[in-house]
Every structure is written in structure tokens, then in C-alpha cells.
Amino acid sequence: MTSPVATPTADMFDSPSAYAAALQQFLSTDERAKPYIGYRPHSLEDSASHLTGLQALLFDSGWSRLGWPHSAGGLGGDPRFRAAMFQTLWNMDMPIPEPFTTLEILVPVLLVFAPHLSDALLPGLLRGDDTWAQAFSEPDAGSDLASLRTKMEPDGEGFRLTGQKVWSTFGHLSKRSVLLARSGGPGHKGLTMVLVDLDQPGIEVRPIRAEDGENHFSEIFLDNAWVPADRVIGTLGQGWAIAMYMLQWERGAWGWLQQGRFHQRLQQAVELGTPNPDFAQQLGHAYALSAALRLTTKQTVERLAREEQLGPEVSVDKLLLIDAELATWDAIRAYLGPRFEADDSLQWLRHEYLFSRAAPIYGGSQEIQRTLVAQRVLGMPRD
């Protein structure tokens, strides 16, 4: 049985409420949704498996391409459409595919500086075809990417790529890879951002294996590795300025995908406990931070929306992330009890609760988003 809601076009709904009670119908009737819902991986790759058939359902049915321009594959309507993608496919407790994280952080930028590479591979990447990583941090280049090391130097119709990267989130699972390298001088003004292909020779991904035993993120070792000039997003030396771009969609994208999981998460442990008044308190904080980043996210997907261009004040985002993120772990941990670290069936919460241990860090340390908020919003001194 199929759903019998028509494929969807923009001038359906008038709100993304609208759009979002439509595709809620979909999945709900359409038996190709059903192996989706309630899904629990048994690792991240079985995950990266799977969910492809969910990018794929979503694609081919109309939905995910909503909210993106005809010019790139989509079907043009109202950014904010994704936005309700991915907090409906929370409510119905479907897992969202990795590559949606990343392509709401990559392909905005590529639709403003290299609308030739959007236009060619957004479709493959909505549809799952495709998976990309993102590569700026190094071993020695954190927070700090204006001390990079990775080089890019001329040759023929292209570039040779050579350094190493650290912590690309799915990088041994991806075809290709944004990345930030030196391309002149030292500082800011000496970065050029490129799309590289990973399956070439000179190039190494190894994964990297996290607390929880999964393979989150990879290293990437480049040996003479080449990259196309018409890879080259934006100009040369335009790489910081493009950086600076991508961190609000970044901070904007990646909170809200996040606040969606907090809320479905804390409502799977009430449903999985005994009622006990004795952690009311920690429950009711960990959805009053979730709420807050629900809030101030949503404002920051709808500026976005609006094509306006943000500032430092999106750090804010970042910093309420981490806190929502810790409160909501610590407080599913504290009421599930025992049975949080016993129970087998539990396992997935359980990965779920490691990861939430490297918040303050990934994305932009909480220091250094402090700092900014700090200087930049508050106007602070320095010292």
C-alpha cells in the first residue's frame, strides 16, 4: 500500500507546518517508510547502510527536495520546508540519515561561491548516491584553522593537495570531501576551500574509533593528491572568509537537527521508566535548555531562510547546544537508572550518552565560542 498523498509541489503548503503534516501522512501510510521508523542500528555503518533507503524514499517521493532551488535538482519552495523534514522525521522516531547533517552545512555555501558544483552533485547528495565529509581541523589546527599546514600547491589544470586532516566527521564512509588548505601565505588570507575526491591514489582514510566504538570520525593523509581547478570554491585565498560563511549554517542547521533528538529522546526515557518525582527536576531542565535551543535555532534557521547574513551572535547556538546536550544525557541517564547500563536493548541510548561527552568540544570548543560571544557579541576586552 502506498500513501495517497500526491508528490509534493511548493505551491501545496502555505507554511512548512503544512508541508510538515503532509509528509507526516506520507510516511505514516507509505509501507516503504515502515522499515525506518523505530529503527535502532547495531553500529554506524549498518546506519549509513540503511538510512540510504530513507534518502532515497524521501528523494524520489519529492519531499527532500523541497525547500532547495530547481536550479540544483530541488524543487524550489521554502527553505524552511527542510527544516520541518527533519523535525517530523524525529517525531516519528526516524533516525536522520548523516549526509542531511552535512549537506545543510556544505551546500549552502557551494549554492553562494560555487553554484557549478551544487548544481551537478546536490541531487546525488539528497538522494544518498553521494556522501561527503567535511576536512578543516589537523593535528596542530584545531579551533584554530588560521595556523593550517596542509598545502595546495599549482600544477597543470589543477592542484596537489598535500598535508593531513583530522577528525572528518564520516570521512571512511565518504566519496569526497570539502577541505580547507593553504594555498599562499601564512594566516587567514593565505586559505583556499576545495572539494576533493577521496577515492584517488594519495589519499589514506583511516577511522578513528570513539568512546562509544564507533568509527564518528577519520583521519585523511594527502600525498600529492589532485584536485581539478574548477574544484576550487569560491577564489584562491577566499577559504576563511568562506569558512566564517559556512559557521552559521553550521551552528544554525546542526542545533536544530539536535534539539529535535534531545526532545524525542527525553520523551523515549519517561516512556521507558518508572515515574519517580525524585528526578522530575533534572528531566524538567534538560527540556527547558532543549526548549531554549528549540528557540533560539528556529530563529536562526528562519534569518537564514531570509538569506540574511549572521554574525558572531551564532555561537550562542553552539553554547546552548552543549549545555542542552549534557543536561539531557545526564538526566536520561540518572532516571533510567540500572537499567540504562544493563540493559541490552538500551545499547543505542548508551552510544548516544557517549557521544554527548564530547559536546563541549566538537564543532568549535565551548572556550573559544565563550571567547567569541564574549568579545564580539558583548563587546568585552580582550583581557
The other form holds:
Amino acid sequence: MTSPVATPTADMFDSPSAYAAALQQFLSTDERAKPYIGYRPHSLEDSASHLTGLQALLFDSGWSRLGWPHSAGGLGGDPRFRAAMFQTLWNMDMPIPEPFTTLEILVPVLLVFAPHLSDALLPGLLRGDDTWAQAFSEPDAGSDLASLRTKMEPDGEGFRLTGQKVWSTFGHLSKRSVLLARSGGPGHKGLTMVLVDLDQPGIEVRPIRAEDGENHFSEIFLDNAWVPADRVIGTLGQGWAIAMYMLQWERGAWGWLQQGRFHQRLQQAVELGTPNPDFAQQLGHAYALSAALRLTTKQTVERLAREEQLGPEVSVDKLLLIDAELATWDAIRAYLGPRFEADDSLQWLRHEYLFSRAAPIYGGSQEIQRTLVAQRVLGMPRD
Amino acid sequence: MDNDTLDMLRTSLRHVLTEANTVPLAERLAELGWDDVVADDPVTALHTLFTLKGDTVSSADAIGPRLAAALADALGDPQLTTATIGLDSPFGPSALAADGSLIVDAVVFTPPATNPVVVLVDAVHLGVVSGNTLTCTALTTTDGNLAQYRLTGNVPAAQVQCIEGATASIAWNAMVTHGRWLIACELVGIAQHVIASAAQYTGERIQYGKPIGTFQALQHRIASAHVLVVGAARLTEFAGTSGDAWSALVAKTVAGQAAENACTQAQQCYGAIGFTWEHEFHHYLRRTYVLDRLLGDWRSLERQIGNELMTSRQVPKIGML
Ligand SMILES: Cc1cc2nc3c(=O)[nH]c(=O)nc-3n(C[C@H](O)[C@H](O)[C@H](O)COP(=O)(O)OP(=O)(O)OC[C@H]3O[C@@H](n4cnc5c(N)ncnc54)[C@H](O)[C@@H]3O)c2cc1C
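The structure above corresponds to the form predicted on its own; please give the structure of the form predicted together with the partner chain next.
Now the complete complex, all chains and molecules, led by this one.
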């Protein structure tokens, strides 16, 4: 069968939903999409290499270029198109290639603070030729990120980086990383964000095996690593402000992407399980929270699309995500019964279950988010 | 409705909901030109009224007339707009006897006088009888401020009008959907009030030489409660615009849970004063318990959702971009 649409552009569709319907049509009829429908990876590396094909297909056929500006190799339209693409992939039971999730967090920042980088690099990133990581956390700087110590010192036409990063998602599979380093004095004001090449002599990347058994993230050792001056995102000392800007995407748009996963996995569970009223309330609870997350993050995505500046209220999205994620996976595990722990064919689902345990930790822990909501959204007093 | 109009509407509704006045709410609203406001933008108007009703714990009967209007509308029978809808009674169901007489046991918010009363008999039968064929007894409930009455009686077949089949079930379900949405709005109004008021109190009450709101234990209780309230608010807004049964069901589920949880967490912030009749809090707690029971409490509704997912093997999505 041939693909029904030539290159899609934003003005071909009245709404992101219309785009989603056309994309669904494309994915369900084009032979090239077949290997990705219902794909169950054996390992993270296996999945990463297999899904590069899906990324290339979506890019070459134009679908993943919607929702990104023309200047950066996109085909126009607001971020709702990206959100609609994620929803469509989940609807089709096609896994979202991990680089898309990194893109969703990092690229909106580049578009604003370093357009020369997004213009030059977005197409390769979107197509999957290039993969990026995010290197903020350090062994001694977790929740208290502003205490990070990786040193950034001027050297000729650029800077030298020395220090250690940790928990960098997909670090060992990435060519470059957005990194937060200390270019000045102590505190927030001394921080700068850069885009650094990981494949250079001054850098060693070591994968770390996560709870689900996969090498999900990495340690990055920097010893006089080189970063050219044009790889600074924003200006020197602006790193913290940019990291805060990033949060609206990391906490808001991310939630929409994940609710698609929860609905899809609940769908898997009701297809696999045997109806049993004992589990009705737990499943109903998980569904209700996922639905609440869906509508809450839908509003956030729509606000981002209108280019509204979102504030601390995005922490509400992240907290709702945590509640929905834990409830959804607990309900699935309970409903599928003892075979969940033992059935060979459910290994992929077990891995996702185990991974869900990270929800209250990454991207600002549940405690940190609750404190933010209490103080910045509800106006409770600070010490 | 533009923002200025909405602000004005809020101000006058707040006044109507909180003034000491025994004239029925429907009549006082009519004086405001309420019918035109509803006709013009029913979703915003009703959402605003019921959220404010929750916020003010007003005891006025706003829901009764809306249920009747929804049923009359679904049945295409304008006469029923003056009806009183009998909701499930905790003491027993209404039933049709073999001889066609109707055994009534139902709960209402306003005595029906001589108006028609509609009760659900089973999934495909509604019974309509005149209010003066029934005994009306005031109920003592958890919430003494919100009047509720039990209607009982055994009405002979000749005085019973029966609505049957799909007509009956479609109309009753439409009424339930509308009612669930409105009660969800009210529960969200309660929850938002309780959270805001507890957050404010923790900024004022000093212990150990500082506001108790600086303690993370209290901050986290209120923040986590707020999160569910935001989810409930988004679901409730959506249920209003879409008008479909599934989103109203899910909205009321989350709203009931959010309000109960908000009360639990807020109460802890108040300490002993929140446990007294000197404080407004207990009104919100009581109202939450009583409202949650109407048209399905949140635990039952969660079970209903779960059973629906398991047996249909379909997980629907609420809301598209
Ligand atoms: C799966 C996964 C992927 C990740 N990906 C990345 C990535 O790509 N890039 C990156 O830079 N980082 C990444 N991280 C790191 C993540 O951002 C940190 O784990 C997180 O910020 C918490 O830091 P920590 O692990 O050092 O925990 P800690 O800060 O040591 O916290 C431990 C516990 O103490 C609590 N705590 C700490 N401070 C407070 C406080 N002030 N009040 C109350 N409680 C407090 C925390 O809530 C937590 O429960 C990832 C983490 C995970 C789990």
C-alpha cells in the first residue's frame, strides 16, 4: 500500500485532532509502520536501535515535523501537533521513541535561548540521527540542584568543563548533552547551560543499571572537556533561569505524553485480564486519575501552544502524574494477578511497572513539588 | 460570557445564595433574570451557580428544579418541569406491585405539595404520581442545614402514570448525567474553599514562634489535596461542555474523592478549633458527606467505572486536543 498523504503541513488540518486522524490513517495503512505496532522490546538498547527506524519514518514522511517552526526544519503549527502525534502513537500501541521525550523537554528551550542551535540541530535530532541527554544532577546535587559543582572555565574560543554528572537518561546512547555547570560564584547566579559533545577525549560515560534491569541512565565524568563558545545556551549566568523555563515543558507537556501511556497500558490490561469485581475499584481509581491527568495536561499543552508563560502551577501536573502513574501500574499488577510476576510474555510490562517507581523521584521529587505547590501556588508561608 | 459579566453574575449569585430569605431559590433567581442567563449560556451559568453554592455551603434547593428540568427536557414533556424527582432512598427502593400499584420510597429536597413526583422503579420503568398521594417526612441527616425529605406511600394503579422502556431509561440517565455534573461542580466549590481557607489559616496561626504553615507536614497535606481538586475541576469543566454520561460519571467520582480528601487534610491544619461549631469547617465536611451520596458515592462510582472497563475491554479517552 502507498502512503495516502504527501508531505503534511499544519494548514492542511483544522485541528490537531484532524491531524491525529490523518496520522492514524497513515500508520495503519503504510507497510513501513508495521514493525512498530505492538512492538515489545527485549532491552533498552534493542528498543533504542529499532525505534530509530520509526523516528526516521515519521520524519521523512513529515509527520513528526509538525508542531516545530520552519526555521528549525519543522513544518509549522503549534505544540499541540506534537502532543497529538504522541497520542496517536499510543492509540496505535506504538512505543514513543525515547529521544522524542528528551526533545520535548530540551528543544523548546533552545528555540527561545539558542535558536542558532535548534535551527542547525533539530532536524537531525528529530530524525533520530542524533540523540541528546540532559546532565544536571550530580552525586552531591540532587534535589538541591543549585549546589552543583561541575566547573566551567574560559579557555580561548570556548570553555573547559571538569566534574561529574549522574542519572543522565540515555547518556551512554547520546551524542550530546545539555549540561548545567558552574561558570561563576556560588548559588543560582553562577550557573550556565551548555550543549556539550559527549564523544570527546575529556569525557567518559558509564551506564548505570536501573531497577528494571535496563541501562536507563549514565554517569558522566568530565575532565577538561571542551565546549565551544557558540554552544552556550542563553548567556553566562543565565543557566538557572533557563532551567526554570524548562520546567514548564518537563512537568507540563511530559504529563500529556504519559497519560497516553497510562490509557494504553490500562487498555492492555483489560484485554489480557479476566473480569473480577474484586479489582473494579482499583482499576476505576486508576482510570479516574489518568483521566484527570489527561484533562489537566491538555489544558497545559493548550496554554503552551498559546505561548502563555506557565508558572509554579505546572508542579500540579507533575504531582497528578505521580498519583496517576503509581495508581495505574498498581492496578494493572493487581488485576493481572500472579502471572504478572511470572509470565514470560509479560516481561515488557513488568519492566514498565518497575520503571514507574521512579515517578516520585525524577524531575524534582514528590516532596519538592508539594513544597512548591504549597508555597508558590497556595501561598503557604516559607520558613 | 465575558469576564465582566461573569464577575457581576458571581457577585449577585453569591448574594442570593447567602442572604437570609425563605423564598425558594428558584423564585429569587427568577427575579435576577436567571432564566435568560441560563438560556444564553447554560454551561457557564450553571457551573458558576453550583460552584458558588459549594463555596458558600448554601442550603438553597438549586438541584431539585434542575433535575426536573433535565428530565422534562429529555422526555419532551414541559409539564414535568414542576415535578419533584425522587432520588434513591437509603431505606428501600420504589417498586411496582403485581396489581400495578406503586410502592414509593424516595428522597427529595423540597416537599412536593401537589406537584407530580417521578421515581425510578427499575431500569425501564418510571412512576409518576401526585405529591398529595404520598407521605412526606423530614429526614435527620449528617447535614442538618440541607433539608431532605423521605416520600413514602402505596399509590393505587389508577393514580400511577408509568413511563416505560427506552424512553424511561434514556430520560432518567440524562437526568442523572446532568445531576452528577452539577453535584461535581458543588463538590469542587467546597473543596476549593476548604483548601484556600486552610492554607490561609496556616499562615495566621503561630506555634513554636512561627506560622504553622511553614511546617512541611502541613504544606504537603494541603498541596497533595489541591492536586486532586485541580484534576476534579478540569474533569468537571469538561463534563459541562461535553454533556456526556461517561465524563459526568468520572467527574463526580473524582470530585467526591477530592472534596472528602480536602476536608480530611484541611481539618488537621485547624487543630481543635476546626473540630468545633465555632468554626465554619464542619458545615463543609457535613455537606461533602451528604452530596457525595447523591447519584452515586465516589467509591461505588469507582467500582462502576472499573467494572465497565473490565467487561467492555475498552478504555475510553475523555477529551481530544
Ligand atoms: C529514572 C530517572 C531519570 C533521571 N534522569 C535524569 C536526567 O536525565 N538528567 C538529570 O540531570 N537528572 C536525572 N535524574 C535525577 C533526578 O532529577 C534526581 O534523582 C532528583 O532530582 C532527586 O535527587 P536525588 O536522587 O539526589 O535525591 P535526594 O535529593 O537525595 O532526595 C532523597 C529524598 O529526600 C527528599 N528530600 C530532599 N530534599 C528535600 C527537601 N528540601 N524537603 C523534603 N524532602 C527532601 C527527596 O524528596 C527524596 O525523597 C533522573 C532520576 C531518575 C530516577
